[in-house]
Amino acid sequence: MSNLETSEKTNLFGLSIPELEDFVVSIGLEKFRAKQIYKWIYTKNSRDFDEITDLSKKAREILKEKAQLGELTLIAREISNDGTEKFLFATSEGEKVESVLMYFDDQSSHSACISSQVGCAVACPFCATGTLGFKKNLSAAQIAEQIQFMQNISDKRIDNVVYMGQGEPLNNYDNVVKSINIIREDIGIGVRHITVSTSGVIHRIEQLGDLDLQITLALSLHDPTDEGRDFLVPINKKWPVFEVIESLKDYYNKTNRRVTIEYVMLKDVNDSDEKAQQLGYLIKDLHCHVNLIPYNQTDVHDPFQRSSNAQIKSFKNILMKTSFNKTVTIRKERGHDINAACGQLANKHA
């Protein structure tokens, strides 16, 4: 079975126009039909051949027999009180994966948080996805299709994409890069509106820098010391803090793109003023923006607690002072009531 196929049918989502042309000719349709199908897939987010009214009924029947418009199946859709939507999908292999569609009252744009793997091997103790363990890498088409599926269901145009759902994106490097190209070239979302988050896979950060895709790279740091990060982000035992920060500096030098430092705020764990000072000195010479993330509880037996608003504000003020002069934001909480907030994705639904 080729990588263009799922089960007995060819998945047309994720194929380029030349690949679509080869396919339609192989099943006896005219070559120019490929561009018509392409338009319906990416401009109209179609998932049903019967919607493609440019084609004859006979052509649509042939396509339904030989092909499919994507392979993900929707299991559940939940809508938060704040308008955030969480989607639980099944892959053709029967694995489950989640995606989130976010709305902000003060913005006209819509953002998608997508997954790159089923589960995650990094096993950060404050993240629900880590409890699943690693199950499989998603294909490039499966990653990008999450966006198209959400647009189809919600009838909303997605403007921004963050690879911050399930998985460590750079542990699925080849498929993530391919999916970025699908999102850019086919779905039509500019690369400067795409953010890839990583826990610090250094050799892949180097490769990503060499590609100079002009995306935003975000580091899930969560502690400025090796001792603290060994516990919170176990991958740190392989790639220590200082080495990861140096790789981000190299990334900036190659791409001239400011990176983002993500830092979840855990009460009495990593939120002290001393930690803020240590973080400030660690990233002082790095062109970066810091995003402080109020912690979202993942389980009733969760040992972690959210930092107080006062302590988050104190942490922020230290990083913004003259000696460090960093731009710092506090992430807006979205979808907490449906377990769709940062760190809560564990394939659960009501």
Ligand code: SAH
Contents of the next structure:
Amino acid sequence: MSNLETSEKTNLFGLSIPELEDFVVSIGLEKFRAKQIYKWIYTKNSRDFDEITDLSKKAREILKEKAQLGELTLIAREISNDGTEKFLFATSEGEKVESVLMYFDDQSSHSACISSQVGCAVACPFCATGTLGFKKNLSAAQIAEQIQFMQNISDKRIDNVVYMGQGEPLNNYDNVVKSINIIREDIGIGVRHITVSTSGVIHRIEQLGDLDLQITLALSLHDPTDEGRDFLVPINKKWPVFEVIESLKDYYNKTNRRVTIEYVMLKDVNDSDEKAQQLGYLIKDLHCHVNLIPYNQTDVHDPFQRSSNAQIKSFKNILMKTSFNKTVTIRKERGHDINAACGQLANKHA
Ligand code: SAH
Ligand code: SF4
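What about the form predicted in complex with the ligand, after the form predicted on its own?
Complete assembly follows, chain above in first position.
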């Protein structure tokens, strides 16, 4: 019964101002109320009509009956020793959505890692999300609302957004693009502070390049050869290494935005000096930055191990030497103790 009531209410999160205006007029309120509500949703992160004190009590009662400020509900919140927070939300249909909030530079900057799907079809063997299989695409509002909700709970302003939670964003292309617009125009986070990470869905990379959104595009490469990548990122069987690198060059030509190459460091799998050389040649003419990700264990039985610090350093140095001249960073680990680190999101909570 209560579920039915909820689903009959109109979710105001993610509506444009004209859409909000039509809605408030349809329930008998003045048109200018729309802009007031909009301001409270996006500048004050309100999720409760009672907070909107410039509406009359009567107007708030009408709104509570007919509408809701967002559809996600909080199921769990965990805080890591390093301050990283992991949130488990539920959609109105009961699907679980995981998001992570990270603090950098002595708490002055906040990054959100958000999910675009429930589960993921790509099935990379080292990723906990991949083991869930594909469950569902999230809507644009469900994707963007994760940020507004985390801002509401934490009372912090989020500066950076990465699409690196559950899901392959470019397999949910239309909703992801719409969500970027909500995050940019309504929540107000600049496009240059938004990163979309993909396993390499080539036709979507082409479309995204044509949109020229000025976001950062990151490719999860993880191996410079088809043989290695077919195993680590199985989507490679459809879109092989050479083609995906060509699509990134086109992306750069269209947008003038340097891309990021992500490379998870797996001991004795893809971390040899020889692989670093091969990678260097592969991306020699690509305008890119390389981000090495120390592997995070997904469960005690998994067959992968993290590369040693010495090997990660050696790999990095090869890519930085003059013939390749790449900028290379090593990703700082966050939230490992609460399974909130890269690749550990699998709807498991303490
Ligand atoms: N599906 C997208 C975005 C989500 S994953 C993609 O694959 O790009 C974000 C990053 O974390 C990807 O580079 C992914 O390969 C990496 N990752 C997945 N599992 C990991 C693990 N166990 N340890 C470290 N990084 C992992
Ligand atoms: Fe999907 Fe990315 Fe995990 Fe691969 S690494 S299974 S593409 S979420």
